[in-house]
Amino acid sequence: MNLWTIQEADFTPATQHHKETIFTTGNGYLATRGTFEEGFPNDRRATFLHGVFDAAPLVVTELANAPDWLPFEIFLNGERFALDRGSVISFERALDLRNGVLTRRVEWESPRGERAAIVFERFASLAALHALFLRVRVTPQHASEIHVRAGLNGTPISEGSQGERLLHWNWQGQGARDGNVFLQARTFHSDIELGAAMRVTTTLGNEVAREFWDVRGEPTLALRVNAGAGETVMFEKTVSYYTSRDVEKARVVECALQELDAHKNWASAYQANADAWQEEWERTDVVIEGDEEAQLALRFNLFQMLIAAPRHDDRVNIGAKTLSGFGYRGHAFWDTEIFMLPLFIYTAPHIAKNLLNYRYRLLDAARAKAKQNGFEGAQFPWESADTGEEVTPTWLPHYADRTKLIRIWTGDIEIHISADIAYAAHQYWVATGDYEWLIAKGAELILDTAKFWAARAEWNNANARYEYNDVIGPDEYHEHVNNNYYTNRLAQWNLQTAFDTLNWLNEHAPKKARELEARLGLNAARLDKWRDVIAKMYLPALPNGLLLQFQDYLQRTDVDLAALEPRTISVQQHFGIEGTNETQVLKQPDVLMLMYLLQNNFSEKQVRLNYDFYTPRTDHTFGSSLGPSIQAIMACKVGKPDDAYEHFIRALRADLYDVRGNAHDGIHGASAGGTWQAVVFGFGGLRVTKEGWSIEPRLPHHWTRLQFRFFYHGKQEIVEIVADGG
């Protein structure tokens, strides 16, 4: 098995939407789904650029499917190459994770008997973020006139989960200059200008004609090449994108054309890209010996994270489906801070800082949301896009009956995300020792979210305690619950950490402390309220140490999940939304997630008690894709490596094997990021504190060696764990 290559050995039209997702390529500025250059019926073609959003019905805003750079049609003696006609003699596709190059090899016979071997190779350059490269080789079996049409499609369609098809781009102009082609378009609502430029060269073969077809919205170069029997001809297509997020509106086309000039040929661009990827993998790669499937699948998940990571832009976040599909419309959730960010904190702190800066930049929007809801401080939106406003849809068609609408409550009452963001900021500081960032930005994030939690706390006079009622915890099978343990405890942590941060500032950056105290109104009375909330926060638990998922959880109906097997649907689909809400079945166990995040606060005995209680009550296979990686870590902590591996492999396979049947919507970003945590913090047993780091390995029985790298306070550490007898 090639442990660096994702391969497809045959052509199966029924799985193409899934394959489009897993063969996504990108470079952190943009990503392109793994659709075919020549097109295929009902494909979901998409290139997404970070931060390029536009308005959309129901879902408020979405990443706008950018003008398509892929179109490349091939005609053999007048017959168009297409996989839905003629005969596919052989087919293979491979994504090289080492360098992000996607290769497709096809032997095809036309309806009239023309046969050719065709090879497509493409990549988005990691060395030049605005540039994309495509190389096509055609070897006809018989002497042929080969006609190719390479273009830019300025009217791409965005496909919604409800079947709607949206167009986001208003054509502004196009043309040809010095043999190159350009296109200019503008989003209808967000007023983002885009310039795309294209160059096509014949690098092998006898080109006999070339034309520019000035088709509105689809500027095209048409080339004719004569080839003898068995003679290979080769074409190179280079494309560049610039938007008004990068440069002034008036310069987008000029910059795109200049970008083409900077890249003379495929070979030099390929080498620069390969060098950039080598540097990336030297920071990020994890070596697993004794388990080839886990090794390849983990690298695939890491690759998907790396091609979605913004290296040069701190105005964007990573959406729940990365840049790989239409699911969740490019919106960012807590998925980034809790599941994806740790990978970058420990392997690429510069990327982690960009992602945290995105939240800092949008603090004013979080303050506006809190104020709109009647609170002080910063309340971050459940779903966030470019402005930081709440973009969670209020109503969506019911998954079981599209003629009915269901109310989406997460944007209103799933409030734990504010503490999740504060937690991520603190974790970044602990791991990196980046005091400059903490002083300039991180402290304000932590303090203003704490301010929200104190304002949102509800005083229960009868029981003399503070509560958070009518909420949704991370477990979204249960809505409108009171005192979700995860929410209450992390709010308490946020408040206490705010005190610790303020004390640290007063000692190490007193000027900044005074400035924040004045600007955020952190007077004595407000801080006294914080102390009171911390001391009197209600944390529902039993005397034996069992933490309650939420206040009346034990009054819900207990369900024997084993009795429902075998099944191919989630428990929520089985019982319905309302029915599931009345059971104890969890989409994911909030209590175990909390014990992972605040692991120094719980004894091993208490962790085991809660693990044993909540594990059989969790919908592991068809619930949340976020759960298995954390469940694997907690299984490691209670000494159950076989259980840990079962959950880990489920997370690893989420997209490669489409285990939930929805990978066509895009990569499960949280699951991908969580697999790295499962290996490093679970099987590797890494523990990091302000005082240093340690490991307590718990390798699966068949692993012989594990090696990973991470940064601690600016220094790269290398951990190598060899199994007993290895």
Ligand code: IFM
Second form
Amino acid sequence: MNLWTIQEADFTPATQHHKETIFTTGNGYLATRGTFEEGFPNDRRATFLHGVFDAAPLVVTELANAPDWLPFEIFLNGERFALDRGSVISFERALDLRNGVLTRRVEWESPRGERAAIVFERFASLAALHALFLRVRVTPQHASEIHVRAGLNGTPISEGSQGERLLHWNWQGQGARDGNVFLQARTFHSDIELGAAMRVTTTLGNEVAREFWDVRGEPTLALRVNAGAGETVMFEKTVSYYTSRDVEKARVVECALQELDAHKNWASAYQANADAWQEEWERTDVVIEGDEEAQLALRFNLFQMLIAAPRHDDRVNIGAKTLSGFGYRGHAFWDTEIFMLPLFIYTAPHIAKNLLNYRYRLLDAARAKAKQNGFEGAQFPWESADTGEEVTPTWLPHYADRTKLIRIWTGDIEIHISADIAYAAHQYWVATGDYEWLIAKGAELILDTAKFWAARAEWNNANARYEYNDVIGPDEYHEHVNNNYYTNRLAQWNLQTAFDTLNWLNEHAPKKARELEARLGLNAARLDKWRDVIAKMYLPALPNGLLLQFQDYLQRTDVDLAALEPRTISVQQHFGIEGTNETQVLKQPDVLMLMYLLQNNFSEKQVRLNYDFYTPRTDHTFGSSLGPSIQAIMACKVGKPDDAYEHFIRALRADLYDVRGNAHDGIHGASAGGTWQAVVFGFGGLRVTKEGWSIEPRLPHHWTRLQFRFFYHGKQEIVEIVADGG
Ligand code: IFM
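Based on the form predicted on its own presented above, generate the structure block for the form predicted together with this ligand.
In what comes next, the whole complex appears, and the chain from above leads the way.
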């Protein structure tokens, strides 16, 4: 088994959209779904560029599907090559995770009996973020006149949330210069200018004609090449994108054209890309021996993180579906801070810093959201895009009946994200020791979110305690609950950590402490209120140590999930939204999640008690894709590595096996990021504090060796765990 390659041995139109997601290629600046260059009926062609958002109905704003760089049509003696025509004699697709190159090999016979072997290879360069490369080899069985049409499509369609079809690009111009072709377009609402440029060369074969087809919105180069029987002809298509997020508007086309000149040919670009990937994998790879499926699937999940990671831009975040599909419209959630960020904190701190800076940059928008809701401090939006305003749709089509709209409450009341962001900022500091960043930015994130929590806390006079009522915790099967344990405890942690941070600043950066105290109004009265909220925060729990999901959780109906098996739908689909709200079934295990985040606060006995209680009440299979990796870590902590493995493999397979039937919408980024945490913090048992790190391995019984790397305070550490007898 090749442990670096995702392979597909035949093409099934029914799984077309799932596979388009799986075969996404990208470089952290952009990504392109794995659609076919020549097109296929109903394909969901998409290239998404980080930060290129545009307004859209219902969903407020979405990543605008960018002009399509892929179009490459081939005609064999006048017959158009396409997999829905003629016969496909053989088909094979492979994504090489080591270098991000996607290869497709097809043997095809046309309706009139023309045969050819065709190989497509493409990648988005990790070494040159604006550049994309496609190489096509055609070997006809008989002597043939081969026509190719390579273009840029300026009218790419975005699929709307209700299945409607949207165009975000207003054509601005196109043309040819020195044999290369360009296209200029502007987003309708956000006014982002985009320049794309294309070069096409025939690198093998006898090119007899070449024309520029100046078709409005789809500038195309048409080439004619003669090939003898069995002779291979080869074409290289190089494309570049620049937007007004990168350079001034007036220069986008010029820069795109110049970029082409920087890349001599496929071979040199290929090598530069391979070198860049090698560096990336040297930091990121995890070696698992004794389990080939897990090894390959983990690399796939890490690859998906790496192609979504903004390496050179701190104005963007990673959407819940990365850059690989239309799902969640490119919006970022807590998925980044809690599930994806740890991978970057420990393997690529520069990327983690970019992601956190994105939140820091948008603090003013978070302050505005808090103010709008009548609070002070910073309340981050549940869904975030380019401006930091709340972009959670208020209404969306019902999953079971798309003619009906349902109210989406998460943007109003799923408030834990502000504490999640503070938690992530603190984690970054603990692991990297980047004091400069803490002083410049992190402290303000922690302090201003704390300010929000103190303001948002509700005083319950009858019980003399602070509460957070009418919220949604991470478990979204229950809406409008009071005192979700996760939310209350993490808010309390945020306030406590604000004090620690302030004390630290007073000692190490007193000038900054004074500045923040003055700017954020951290006077004695306000800090007293914080102390009071910390001391009197309501944390619902039973005397035996069982933490309650939320205040009246135990009054909900206990459901025997085993009795619903075999099941192919989620519990929410089974009981309906309201019905599920009335049960104790969890979409994801919040309490365990909290115990994972604040692990030093709970005894082993208490973790076990809560694990045993919540595990059978969680919809592991079809509930949230965020749950399984955390469940795996907690299973390791209670000494059940083989149970942990079951959850881990579920997370690993989430997209590869399309477990929830929605992988067509894009990669589940949180699940992908979580797989790394499950291996490193779960099976590897890594524990990191300000004082240092330690490991307490608990490998699944069939793993013989595990190796991973991570940075601790700037130094790369390598951990190698060999199973007894290994
Ligand atoms: O952030 C998650 C949430 O926890 C569950 N619903 C999907 C969101 C995006 O992945």
